[in-house]
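In structure tokens, the next block holds one chain alone, the form predicted alone.
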Amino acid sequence: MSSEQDHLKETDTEERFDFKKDSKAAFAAEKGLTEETIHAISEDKDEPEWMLERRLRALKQFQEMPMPTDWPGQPDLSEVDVDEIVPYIRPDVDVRAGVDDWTELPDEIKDTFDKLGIPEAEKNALSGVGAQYESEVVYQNMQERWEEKGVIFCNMDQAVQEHEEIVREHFMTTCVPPSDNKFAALHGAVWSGGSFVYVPEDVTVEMPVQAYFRMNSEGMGQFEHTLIVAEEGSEVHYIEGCSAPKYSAINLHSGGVEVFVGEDAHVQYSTVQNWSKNTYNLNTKRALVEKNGRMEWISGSMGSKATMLYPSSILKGRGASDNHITIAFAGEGQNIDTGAKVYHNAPNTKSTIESKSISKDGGRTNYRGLVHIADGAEGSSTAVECDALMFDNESTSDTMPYMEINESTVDVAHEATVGKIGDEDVFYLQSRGLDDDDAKQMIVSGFIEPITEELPIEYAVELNRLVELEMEGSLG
């Protein structure tokens, strides 16, 4: 094992996440969301007119449109002020279009992904890997192998430039427009930076590629673009991490993916989100799912103060799937409103919804989903289950699933558990000579282990020390 290797396994978990560092900005917006801003901002990545005609149509989408407060038991987003969030920030990196090198970097951004871990990531177990540092993509390299088989791995602002053509018929047309709601009109207006994935015909990419977001700045927003187009009998699995340290000030994550799954392919999307307690995580992500093709969501999200995901699937081919797996953990002052949205438009469609939920210290996490089955979608079948483990009589877990069932000969199928760690499941650990804190994080690893198990072994260990963590409260 290399010492790069052995520092990173020494590193504890809490230090790797949860640090700031000084930083130079080449150019940062002002304050707020006005169409000079969104000039300034497509001026400094001197985008083609069309891009800048969408920013300005879903500025006024989201001018015109309400801020969400009527939802049952929704997060509180009274905090949030766009006029006092910084939207864009780029920063002093000399290659515009990131660099494929480490040592190109400047030192207090190198230093904070040699923290997190994403150099020894990407010689190990990945194909490719994007590092995104405030509003830029920062780092960017693709394994040669699969760049001779035609697969593209690049950051969105370098996409736009090099492979016009496809993001201009996907990017926020059918997939997530910008009048799907007011979060997804204002990253449409503000977007930065973000991952392209374009895997061709038949071609299956057998190692992980993954992207990295920081956000380092106090009082900024972060509003990354993912598009992943996986053509006809392609398979592609792509990972994303996210952090961000503690401050004073809210920050605002609102983030976009769009995933285009072709005809007999297989796309996998796992995310695993580390936001501060001083984060808003709102966040819209869809994926169009043609005949017979697979979509995978495996999600994990913890350490903001308001979370609202809820990944979402169009089965629009006969026989296409859908598989989700997400995993919520809320803490003191913490509400984590999570969940799924699969839309049967085929018939033989099918999907499957597993949600495990964490709360304690007066937390609240929430499963929000809607399973729609189309008038027509004959023979298709969801299965939807929902978990909750609470830690005391002070937290809080609610289930709201919402099922539209417009056809009769579908299988459908829902289970909702809630339950609290019993007294006599730790008193059998600690008989074993576990100590109570050991006996429930026994307990809660056991509890998520459906999830981890789906993940790369590093990002499942990765995953469960972060959960450790927020159990101790030390994170954000």
Second form
Amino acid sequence: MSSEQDHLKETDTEERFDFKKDSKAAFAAEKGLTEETIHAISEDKDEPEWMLERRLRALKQFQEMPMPTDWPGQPDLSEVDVDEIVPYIRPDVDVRAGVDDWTELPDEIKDTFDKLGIPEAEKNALSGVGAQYESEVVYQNMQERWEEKGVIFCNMDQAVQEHEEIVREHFMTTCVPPSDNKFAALHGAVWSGGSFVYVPEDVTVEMPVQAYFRMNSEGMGQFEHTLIVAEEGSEVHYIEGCSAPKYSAINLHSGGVEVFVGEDAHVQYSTVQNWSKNTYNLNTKRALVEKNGRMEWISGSMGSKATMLYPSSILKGRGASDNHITIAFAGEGQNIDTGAKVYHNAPNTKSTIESKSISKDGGRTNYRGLVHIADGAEGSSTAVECDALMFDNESTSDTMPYMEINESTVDVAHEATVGKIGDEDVFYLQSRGLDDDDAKQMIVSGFIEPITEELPIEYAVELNRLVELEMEGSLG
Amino acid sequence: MSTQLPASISEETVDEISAERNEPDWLRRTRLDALAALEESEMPSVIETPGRRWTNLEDLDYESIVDPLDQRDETERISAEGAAVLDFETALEEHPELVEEHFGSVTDPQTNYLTALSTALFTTGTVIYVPEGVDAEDVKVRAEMNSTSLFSHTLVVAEDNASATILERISNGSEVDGDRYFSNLVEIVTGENAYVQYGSLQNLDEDVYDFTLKRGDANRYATIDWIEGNIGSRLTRSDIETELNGDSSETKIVGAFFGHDDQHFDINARVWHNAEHTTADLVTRGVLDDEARSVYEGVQDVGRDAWDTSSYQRENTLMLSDDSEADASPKLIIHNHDTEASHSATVGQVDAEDMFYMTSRAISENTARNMLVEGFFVPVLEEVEVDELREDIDDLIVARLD
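With the form predicted alone in hand, show me what the form predicted in complex with the partner chain looks like.
What follows is the whole complex; the chain from before opens it.
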């Protein structure tokens, strides 16, 4: 094991995620959401006129759309009051687009990311790192050798300035338009920060690029936007981590992720989210996949009070494929409503969805999925597998997959199982000298292994550690 | 949304139906309450995904397909020794307390707009009473619909240790032109350790809109098995539900449908595990040809006190044409961790390898396909205990294939 893995393993994860900072802000928007707020944010970012217009249009859509309230079994969103959320906080960093030298960061921010283990990860395993604190990216670095090949990895605000054409074409136009849902509209209005990744034709970025998002202030909303454009024949793995400490007021996280997978391109998007248990995590993530392109979503949803997140892929080119691997863990007071959506809109498209959930101490997990096979998508196939593990009788686990099949020459399979943690398995392990907690921990680790083995090692270690802490009930 | 009350229906209509049949006052009041509830009632909920409602029950023109004062049917009832299989009027005379006690006890007449409409207007139906310990095999109810609309109600009461196998068929009799509406509510009440297999076969012509809700209440050690065959109709909305309310109760919901032309089937199988050691097995197989479409929802709901639950669900759809559409949503709702539950759903076409194998054995392509489709239904047909029902379903499948 490398020293970095040791470091990550040894650091107390609870301490790593659950600390707060008194933070100084250079600019903080007023609570609530008005046209003035939008003007102020856009002005503070010195944005081009078209972006301000998009924001204002999104705000209007947000105001017109009703809250989603009538989905069967959905999390209760009645506490989510946008008027009580601070939509934008710019931390006090001298360099607007973030610094590229770690030592230049103000101490309290540096300290935060040190605790999260970001610098080590960058040094050892990654092509580049971006780190977002509140609404702005405070640190951004990309290894030179990738830059030379034309790979762009910068924060989204910077991209608006420096790569305006690409952004203007792709930003919330065809992939996630603000009209998609109420929170996508909100995101379109107040988005700030996030990552922009551009990989030119036929370039393979062998090491993952990583971004880390940290919400530090009480009662704030974070709305980072991630835009990944992978041109024909390119390949990239993007990893995102998120966390926020505990506060009594609610936080709202409503990010937007748009991925453009070109012909024959391959994008992997991995995320481990560990929001604090007062955070509402209402994200929209979508990929458009061209001919023979491949999209992989790997996600672990650990924290938050309520999550509604259904990463989706639109397979629009012949032979495009999608692969979803998700894990959700809901402990006390948590409602994790997550799933996957795949639209097969072209012939010979393929998708697989593997979803695992664990619920414990009254936690509630729900798999809500949609597989749509359009008329004309002949020769397509999909396989959906959902497994739920329940620890106790206070917990709830639901599976609600939807399958809309408009084409006959297809192969569709859905399977779901729910079970309690096996008494026999626990007994077997106990008889080999493990105590009850360790035995259960080991069974859970085995249960989620299909997910962890897809993650880069430091994320796998982190996920396992988080699960461990959840099991002990010591998180949140 | 709720739908307007058709102008042809009023309290007088309901009074007239009730008076003509010389009904007791409690039933007349139940009908009037259901009628009054129509204004506020919702249509049965249907599967919705963003931007899409999968079955549009509110779009039906109830005004033109409901003609409450001209309901005609020809129904043949074949009883078994020791059991009573009676039309409603006779049942109300011979077993007034039994009917009053159980009518509407399993399915609230005001569950939704269509159940309320059915309760207010039903003119035909059957009460099947199987007293304690009686074994009633091969009870048959063969009904023909001879009017624009027909509303029916079936009540099955199987007392402790009683058992019954029941076949109910609905088809068309004399020709009536235009769009029509058939509605049937079925309730099954069981005593301890009772067993009921209730098979139904719907073979209405394709101008008929069909709504049925069948629900059973399974007592301790009781078993309720449903067999549901849907072949005919333009649009069928069918809900088959069991509440496992007694410890160690069991249910099986077996469904088969075969749609062609532009038929639409909205099939729902639901089970609630409300007691300990209960078992459910839901199996549905469907075939779609031409522009037919199916919507399937299966719900396995395991309650907080349902310790030691076993619950399984399988749904398979075979598509024979490119223009057909199949939507499926099997749902697991689990509140008790001491549960073994699984569900699976598949949609596919006739297996190319199987076809190749058979055609290479000199079987014509058409014959091979038909054999494979027939074979596809075998796991469902095997569950049917009433020979006549199994043979009828099979015959109708074969006829549809030709």
